[in-house]
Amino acid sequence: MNRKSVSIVGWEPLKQYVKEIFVRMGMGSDDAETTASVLIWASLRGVDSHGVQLIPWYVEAVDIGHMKLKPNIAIEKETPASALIDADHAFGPVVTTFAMRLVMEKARSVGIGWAYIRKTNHQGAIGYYPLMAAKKDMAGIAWSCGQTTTAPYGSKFPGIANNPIAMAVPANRHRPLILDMATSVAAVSKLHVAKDRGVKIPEDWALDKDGNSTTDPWKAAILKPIGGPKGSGLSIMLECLTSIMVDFPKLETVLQGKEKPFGLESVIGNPELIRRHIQNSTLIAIDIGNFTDVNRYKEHIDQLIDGLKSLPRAGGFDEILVPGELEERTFDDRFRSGIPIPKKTASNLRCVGEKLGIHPPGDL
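Assuming the form predicted in complex with another copy of the chain, can you produce the structure of this chain alone?
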């Protein structure tokens, strides 16, 4: 298998392997199951940047004492509708699923649940959490406020984050709609894809380290926000609504010149960046049944999806895709046929297992 550029690995043995990695490291079985589920979900959906390739980062973060296998997650403030959760350096998937379950309980009771997480580690693909709500007949929303990677509108300096926002709602005949988007024009993973393929990137994606527009993915060092002042403003407001609300501003030290911007470099093998990579997050659940009839709701979502897909297409489009549809197709394909793991990622994953004395799946 090593001579091919990718290994194709069945999702079930891969998930079992990932779970076992975290269990052997000392994580509780439930938390390891959660973390593996979040990572495999992203890999199944083709969001490889947020899938199993993250594992070496997570492992290194544990090794340097940054991410905790047995954190003391604490609800610091709570009302029937809201909560402020301190993550205590938990794995992102562990504290974020905890928070999502909490807001879903609150929503079931008072219609809406709203939680802040202070200082969570990397959360995987953030769309996972609103989907938890959608699977229980709720609408879910999540956003995160992270590292300085992006130039605000009018600047050539990476003073803001490309904070992602995700939303999901349930349908009846169709899959849930899932929007999961960064507030930058392109996600970092798209830059990596362009590098791998040796192609240029569009001029509106990124700036080089000096703040000049570049079409060379290797020179891209600073992201640009979607829609100029709009994406920029949205990212800034999410920082205000979240990081400053939990008294852990993410941009301030960089804006004041006390710390270098975070940038787009890989954190793996860079303990300083791993330690700095910590974020705040907002989780929201809305109980559909509190406001309207759930079945009627889901039928309307079906109608919406059918209607959108049947619209006249723009030139160059074979099909109109609704939020999440492309990823769900990849999910189906990989669920059946296995997840393609690039050679380097496969080697990294085997290496992690070897150190822990775990046998990798045969195809890895």
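For clarity, a rigid core is taken as the largest C-alpha set superposing within 1.5 Å between two forms. Treat the numbers as computed from the prediction; the structure is a model and nothing was measured. Residue numbers count along the first chain shown, from 1. Compared with the form predicted on its own:
- Shown in the overlay between the two forms, fitted on the rigid core, is a CA shift at residue 220 of 2 Å or greater.
- Relative to the superposed core, residue 248 undergoes a Cα shift smaller than 2 Å between the two forms.
- Relative to the superposed core, residue 102 undergoes a Cα shift smaller than 2 Å between the two forms.
For comparison with the form predicted in complex with another copy of the chain, kindly provide the form predicted on its own.
The text that comes after this line covers the one chain and nothing more.
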């Protein structure tokens, strides 16, 4: 990224600014802290599409009554190992951290915890939640099911969602392994980041409205599934395991022609799209100690990482990276040096603060 086109902002004052935005809007301090933590974590890791650039969207969703600052999150059904949670249009980070803590408690009790969240809002980077489990010597898995943005393999119509899935496991000497991926080649929010930066997108990311590949983020209308039939199939099965399981299907009305596809345009300034952006999620925690010795498990993860990184490298590669490693390096750099915020994103964040009477950090 061209440093002249960005503001470099320290993560701590930026996080405090983000938290204060939500507090001024009427959110409780603890929930505001949670939401700010999730968004800043993504920005620190270089997952800018799921970081602070989402704030104007969240604010507008509150203004039109779609996202609730003080929701009535309720457990509708529960067993020792499972739960069905109604989010009541909560902020995604708030209800999802609640759900992840719940499944971790269940895993400690019976070995595994599994929860569904019905009707939640955008959750930030989904990898945040499995990492909560990994930090407590558990394995964590999470995915969410959203709107029709992606063409199933063999089609040029956006009939499936780019459902993200993440999983994390702990290690001893190394950081936890964490895989966080969409079932499309790129997430929708990455297109919005490209627009803010004024850059082209790779040719394999998206199709235009006529079904042709495009490198222009403004012309992108349909996402491509990652790995062709594999990403397409995975997305479909996640819908079966989540949205249909909680009786709130996300694809059905579009596939039956009762509703238009969601599309890739920004939801900001579009109340209809904001109201349609509602999703379902699955959270899983596995107590490693219920199945094997935790320290031996973590030693095996260390040895797996060491072994993978010592393999002969293919031409053009300086090293072999393991899941999450590249993002962790970005985290370390931005933790020390600050988070680069594109000018348009910075302007949007300042505008939000001005409306609420909050002074932005000096470098924003």
